[in-house]
Amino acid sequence: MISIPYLTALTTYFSYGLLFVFGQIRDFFRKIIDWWSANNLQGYAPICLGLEDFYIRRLYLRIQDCFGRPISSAPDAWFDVVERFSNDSNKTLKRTNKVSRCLNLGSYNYLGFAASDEYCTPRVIESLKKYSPSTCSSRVDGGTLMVHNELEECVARFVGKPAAIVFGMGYVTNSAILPVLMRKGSLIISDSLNHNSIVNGARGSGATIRVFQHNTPSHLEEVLREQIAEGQPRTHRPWKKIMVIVEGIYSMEGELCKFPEVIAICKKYKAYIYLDEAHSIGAVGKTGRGVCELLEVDTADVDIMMGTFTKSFGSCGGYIAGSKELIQYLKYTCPAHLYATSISPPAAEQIISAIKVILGEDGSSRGAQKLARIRENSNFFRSELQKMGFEVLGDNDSPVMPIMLYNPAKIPAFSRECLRQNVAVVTVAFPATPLLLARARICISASHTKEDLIKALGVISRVGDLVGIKYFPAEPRKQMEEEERMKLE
């Protein structure tokens, strides 16, 4: 659990306090303008209503252009960030012909494979000239090629499942797998931080859901002993299935899921464990197979493995991974299968090389090389943000790690500053994160040298003293030096 210093709670809630009041006030004199002003859908309710508009209007517009900037270029360990500008307060923003060439602190682009590589680009525009950019079909129509079944025999055999299906798109792996395993009747347990595809897929599925308190084994085992005392709603039957669903490492937060505890308690009350490795999978671990690898967990152990392609493998789409019998019954009933085009080839050959090569398949050690580096700069990187002070959520080995700046005025501040000091940063705010704990997301690549991080850090620590977000006093730097020396030797 986050804790938020006292004065900074205080000064948090009434800068939001302050948006809102000068907010409602705007309101209130446009409404008195649109009275005057002529309406063509007299009658009809307003299409956009409520807390989120007023938020989307009053707060949001006014640092939009920290959020979804252009790129030009492969998200590599640097890219062209294309400039804007706007001539009504943020309300529109209009491209130029101008790119600033940043560090790139923001994509998920894990080993490196979203660039250009050596093994896998010459693969994948082999698959474009002999397939094409899409299939134009659905997996049980004309979609399924053989890369297709190739790239999921690749899956099941990486992440240690019998079987695996693929999809096109990440999120929706999600959010139509959950609804075809739960029904009403069933019981899914949720961690309170999950990602809003679980949420979404655990809301359209019927199942009554329970959430426990972030990464805390102990509440989860006390919620699922309520749960089983009780029964179904009303009737108190026993429920038909029960599923507890966590995330490896958990996307806004950068920690590692407590899994060996919490495969222990769903042992022992007889309930499915789903697991999303999502950020996990490639990216931690000896050889790249996520948190079941790199805490010593039996993959037998877990019903379903879910993940994306998007982060580690420089790819799109998602899988889901697990015995032959659930996979048959997923081809079966799940709409993404039935109904959605079919992942495109390229896509699916890039993931297939990217495996090989993390495998060492590709008869080098570039794989293994990705792996280490990704480690040794995500543990180098985190200590060194916390020794100068910052409030670093997250886990050594998590290549996510953000930096809580908590108050509203300095998400726009500190990610323009990076920007124009050519770093770029990701900063997430309501309704990514609960409304008080904004905060920058880092995420480090493999593709990024020991030069790359140690500017970043450079300019964090300068902004950061800009925009005051240095919450713990700084280590001594006669201490740091002599740390970093006990290293190198």
Second form
Amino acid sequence: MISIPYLTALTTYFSYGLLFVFGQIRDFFRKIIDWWSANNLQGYAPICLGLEDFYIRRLYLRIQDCFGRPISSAPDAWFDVVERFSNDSNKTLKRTNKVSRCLNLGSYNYLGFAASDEYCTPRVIESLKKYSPSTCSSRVDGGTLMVHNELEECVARFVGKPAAIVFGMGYVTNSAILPVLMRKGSLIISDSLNHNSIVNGARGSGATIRVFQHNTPSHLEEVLREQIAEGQPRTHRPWKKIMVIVEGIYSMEGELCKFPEVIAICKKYKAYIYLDEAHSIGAVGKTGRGVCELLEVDTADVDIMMGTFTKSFGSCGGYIAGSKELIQYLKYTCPAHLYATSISPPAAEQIISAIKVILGEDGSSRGAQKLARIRENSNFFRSELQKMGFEVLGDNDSPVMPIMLYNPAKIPAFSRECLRQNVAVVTVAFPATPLLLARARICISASHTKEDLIKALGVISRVGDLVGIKYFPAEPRKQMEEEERMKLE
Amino acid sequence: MYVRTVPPTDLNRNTEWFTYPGVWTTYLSILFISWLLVLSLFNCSSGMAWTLVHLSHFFVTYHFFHWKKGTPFADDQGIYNGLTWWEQIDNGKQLTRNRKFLTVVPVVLYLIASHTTDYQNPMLFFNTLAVFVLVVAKFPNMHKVRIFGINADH
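Now show me the form predicted together with the partner chain; what you just gave was the form predicted alone.
Okay, now the whole complex, with that chain kicking things off.
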């Protein structure tokens, strides 16, 4: 549920309309000018049909300097952002040699493993020297090392399932597994705000796809009932399988899934459930085991648990955890296991060491400290932002907090002004989010100290005043007033 | 004054923005503001101004709703490349609230334009032609129909 001030909605539509009109006028003149100049296509068809790249050419390129900023250091709490300049109003950007040290509020560095760590990094370097950076082979040919088996056992133990299988790339984990599990004649019901990898995998599987309203278990039940009653399209035979796909934390909203209700509905209608914990594994829950631990759901109730190692573990790759039979089946059908190169050995070693730190098996309590710190940092930051009057989405305990911007002009204003004050934020606009709901997404890490957060709050508050995004009334500082009253007395 | 919005289940980013609150008001206020602009720039009678607004509304909405096909971005891989914007809204479902609203607006504009010009002849002919073309293009039976192959895919 997002509350927009009505006037902001009107002005946002009007701004997008104006941008669209300007883009169309420029395209019109470009067509006239190009008609006169020589046509060097030599009989080939043009790559883009007329309207297809309109959004990129006329809207995205104007604010291109806010996206894709190159960095020249590890993405720790503070990092170096390379400065760029443009001579032709953002059509091309050139890098300079200067870097600026900025506070990192954009990386998915939830537990601080992105930079070098005292337990993990020596082990990773040793593994790099012993095994070399790549296995140069797929898992079935010659690419299964001891470290891969150890990693799969480690992940299965951490997540709480009997067995797990690991892939070299997180996106591929979704888009290569769904076509294997679901075929024509099955039904996939996915949340409307699911990640692109799930949408791609579902489209590639050939199954029928239905979408239910984001995080609304009652609508899920309605869709399930309707689809089970109707059966397959045109033949009306019963569905071969039904799978409901939800995510643990939605990366654009920062909110947790209403998991217990969804599980109850799936059990009632005998549908399988697929949980994508890309952002929640390692970041939420008392011992970091993800959304199942946080919402007290038994992991035996979830059929397939998927996650990635890029966010909390500081590595690359993804995993699927499930029953032994499922993993055995995936090992001889999934193309990502049969044909793709296996996960790099030092990356696997990083994940194993990170899991050991989180569980406390390295002999120190750093894991528990990191988990406590990320929870405190997220709750502190979110409550302070809400007190200042920003509209922040997401539930408590979630380390992802989007600040709503709405107007398209505020996106580059917020991003550039924050960069000038040495805070790097990630802004997201259409088409990754709905048209009206552009936002700046902040990811809190366990390596942010209290001073970093207070500096960030100060900068965001000043920039928020300049740009005008404090849509809610700020809460009065009752404590300060009481102190002043006591001083007067 | 705040309005609440829920993310809709429309996967087509080109048309999903039309389901949020405030679109109808923006549309009507753009029409009203353009009438005021025409009246102040061209020094004509208010009836002529309404006729000009009605005819330019016809050209603009015909071009963008019923002529241009596809979406302005490439990540939906061209699924909607054969459909105009009118055929894409609400996932192709006919007679929804949005479609009824968009059908009523040209008719109301026509009534205002013809009333304020006192039904005089050259303007009446053009106004009637415009509203006839627009309303026929929005009929449910005209979904994906291309008359004489005009604007069909190659």
